[in-house]
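Starting off, we have a lone chain in the form predicted on its own, written out as structure tokens.
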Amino acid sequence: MLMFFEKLKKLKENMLFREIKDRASPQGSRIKLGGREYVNFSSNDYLGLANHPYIINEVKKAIDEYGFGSGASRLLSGGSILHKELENKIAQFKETDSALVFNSGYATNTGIIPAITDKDDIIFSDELNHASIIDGCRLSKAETLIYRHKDLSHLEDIIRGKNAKRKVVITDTVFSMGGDIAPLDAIYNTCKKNKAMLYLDDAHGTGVLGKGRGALSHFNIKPEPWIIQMGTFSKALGSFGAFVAGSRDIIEWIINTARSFVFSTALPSCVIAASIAALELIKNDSELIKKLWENRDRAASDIKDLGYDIMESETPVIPLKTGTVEDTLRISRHLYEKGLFAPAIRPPTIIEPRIRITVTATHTDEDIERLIEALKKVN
């Protein structure tokens, strides 16, 4: 135990110690922390659906009909007919043959990547991919080669120089800490030319890019049998859980071999009902996505006008380059004192510390003005 005490002491000395702050309110653009209301610029609830009345009503109906607990995995008796309905809707939404629901984005990546690769395969992974992708690669038996962030020349060089039974390129579509978008058109062409599979983590693209349909739609790329798309319901769709969409053969293989699916209790039916309702909302109402991008463009423009470096952000994730860990904490505390919640992002989450601003469709003009005024007064 002394060892952990010393390790914790070192974290605190290096200003890398983190603490949990729990809400006393629903998720939204305004939240209560410690008895005070804050404008929330830290949520991935991009479309403001986490507390949408239609979704809440559908959840209540599902609880009345199916109860709450699932009691078993999908391969036993844990799923309801709502699970299959959601999978059919996701496949239609992503224009694929089939889809499968997982319990989280982390479980999806750590389950699927080892399931679709073996020791004779090679994975080519962007250096800034999400931790769940990194861990999925570590759990696989395949060799993993890292290519420089969005560097297509580097990817081309290493993919051409390797022979393998199967080559798999893996990338986030929207990088969650930088807000930049992977160059999927070029990556798609590279994979096609080199007969490689393409695995996309569209967690921050689904509901945001391509009129909500995600990154492939954003780049006008049609799904191919050699493309696997994963995404989450827990961000723009305001619910919980994740999914994979692809060809029927790939989905059936994943059902039989992805350990995080096989050995996990199914999500409750009411959670599934929330995801179905969220899909219906974004398919039928484009105004939410339009408002999200209007807010994003305004916030990004105003922040840049103040002289801040927002790095390569192209999406509602807007990082502020801050320099040192000390500066990052100082700016975050300043915002917190002004009633704005935007936590400091520090190593080991990322190498370069930053404030990660996330803009949503439910932020008002006043919310964004408050953020800009507070940033003006940072010392």
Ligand SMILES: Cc1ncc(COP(=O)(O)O)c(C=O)c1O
The other form holds:
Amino acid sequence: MLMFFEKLKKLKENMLFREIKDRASPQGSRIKLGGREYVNFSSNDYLGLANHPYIINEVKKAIDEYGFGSGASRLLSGGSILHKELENKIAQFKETDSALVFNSGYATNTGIIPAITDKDDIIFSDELNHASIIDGCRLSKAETLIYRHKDLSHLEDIIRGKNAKRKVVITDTVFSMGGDIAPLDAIYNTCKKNKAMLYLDDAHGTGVLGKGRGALSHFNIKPEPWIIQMGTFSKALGSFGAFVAGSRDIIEWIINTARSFVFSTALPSCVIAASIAALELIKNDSELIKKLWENRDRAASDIKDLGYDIMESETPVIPLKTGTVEDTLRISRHLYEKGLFAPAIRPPTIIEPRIRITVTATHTDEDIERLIEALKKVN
Ligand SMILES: Cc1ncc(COP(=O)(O)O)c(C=O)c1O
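The form predicted in complex with the named molecule is what I want next, because the block you gave corresponds to the form predicted on its own; please supply it.
Okay, now the whole complex, with that chain kicking things off.
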């Protein structure tokens, strides 16, 4: 049996050892790392809300009113009336009967997937779904069948004629490492035809697609009782935590059975206040999302013009296909030396190593030009 120091040595030898980067500034398009300022192309703070003055002010007001710690799970006394207000607002935003706040996106997927599936059920999961979905499937008693990435004919092949009490198709809407969008129109039809439920992880779609309302709205699909949507407050909304939106029955079932909800302390009210404020900003300021897409389209087109392969990116997540782990680290280091932070993503997070660039609404023209100039000089 290998000891951990030997395992760590192996990770280092294979250039797969990961280290935490501690920021000495607020999150944003400019951040301080190790005493130096960087233009930040690494965060999921797509709309630049993580340090927005309106949100900060609302958080301060909530601290004055509700204090900080929540002290218990929601089913005890951990939630405040702000939790309920946020849930009502999310249900309205996503056009569903009901919604429920979770402590994180990870807790949402690992809690809900085992709660809505049982041993006589089958889950159909895209091979590039987020790790929290994979872990949720591992915790479920249902059988999980993996279909090739966005490959509808493969999904059709494995779902057709399958005998199961319940079939559930699970997909990311926007794939977090590739920035590509799941073909939800076709997936919706397949689910309908095969009487399957559809579980969507809209973590990177909420606040970004469909005027902020997310992937279903982007595809002009109306929510149905057999569709469950989760999303996070931790990305475009610049806050923390996550939600699930769906029919009243499903949400009540989740409240009663999702272990990561039942057995975990509620988020503090000031965090909830931040999410409420972010939601208001997204609903009332269409310029934010417009700016995000202008920046994204410009960066993606300039990067492609340099000859880089941005894979199937369609969103502000822009991967640069780099080949080997060594090349990926070399390019990321080169950018870092030029004052730009865009992380190297390596196995086991993904199979194909890449630089993951995320563009936000708060990047300036100059920030994007600096990125393009630095990418020109990579050798
Ligand atoms: C697609 C997807 N789902 C779920 C999560 C987990 O969300 P959270 O960071 O709120 O736990 C993430 C974030 O990394 C994600 O990218």
